[in-house]
Ligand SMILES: NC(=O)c1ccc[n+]([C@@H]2O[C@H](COP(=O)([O-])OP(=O)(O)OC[C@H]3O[C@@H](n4cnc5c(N)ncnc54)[C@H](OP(=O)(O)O)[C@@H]3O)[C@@H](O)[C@H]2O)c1
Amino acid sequence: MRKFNALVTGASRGIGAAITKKMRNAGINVLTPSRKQLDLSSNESIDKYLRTTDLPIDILVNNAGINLIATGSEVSDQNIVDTIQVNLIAPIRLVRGIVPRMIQKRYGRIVNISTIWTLVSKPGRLTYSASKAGLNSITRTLAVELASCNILVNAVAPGYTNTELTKINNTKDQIEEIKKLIPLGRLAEPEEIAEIVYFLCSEANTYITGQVIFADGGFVCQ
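Structure block, one chain, the form predicted alone:
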């Protein structure tokens, strides 16, 4: 069995932690740098991490992201800069640094974690939705550019998921109301999202590329 190395950003909790656990259980060596090691808000930190990481990365999961709530009339310059930096610029820089080795090996898997708020939206998601929509476009472009090198690039767009952040941003009563809006009647579990990401990153995926897969219990279908 081939030994693969993966880099998963934002792996300390929620979906990122579930992805990491799933991959490690499958025998994949997963790099999960701390913010001190890899600060996605700093291009200097990103470049330093890429320079000092000797392991060839076969799998990249751009999971880390920030969601700073603000409407179009109140969004601050700092909100714009921070959100675009972490959610869009950082993944591009990681791809730029990692893909050349994938091309040399003629193998690679990249999965970008997007969101349902690129297809539907709600107030306060201006910069978040814009940055993740850009990530979807990056996914499609890279899929076309890298297909001939056996590098498959996809995005997974989760809906409401049972994470710590969801519980922080919503009361128990609000979560119960949210469940009523989801055809399956419940939130996703992080492990369910991790299963999709793992398949897309695995050797079992041989033909899916350039796709944004919505995992939302049917929420955006209504």
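To complete the pair, please output the form predicted together with the ligand; the form predicted alone was given just before.
FYI, this one's just the chain on its own, none of its partners or other molecules.
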């Protein structure tokens, strides 16, 4: 069996940790740099990581993300810069550094972790939604650019998922209310999102590219 190398950002917990576990169980060599090794808020750190990582990466999962809640009338300059940097500029820089070797090998799988807030919205999601909508957009462009090299690029847009991020941005009572708004009646578990990401990153995915796949228990259908 072919041995693949993957890079998963934001693998310390939540969805990234579940994706990593799923891939490792399938025999994939997964790089999971800590924030000290790869700080996505710093272009210097990203460039250094790319310079010092020798392995050809076959699978890139741009999972790390931040969601700094602020409305359009109150959003700070720092929020704008940080959110766009971590959620959009960092993935673009990683793609730019990693894709040339995928092109050489004529194989690659890229999955960007998006959100339901690119399709529907909620007060306070201004910069988060904008950054992730950008991620959807680069997903489609890269899919078109890289298809001839057998590099498939997709996004997975989770709904409310049972992670630290959701617990930080919503109280326990709010989470109970949110469950009532989800047709499936519960949050997603990180492992459920990881299953979809794993499929899109695997050799079994031979024809899906340029798609944003919503995994939200039916939330955006209402």
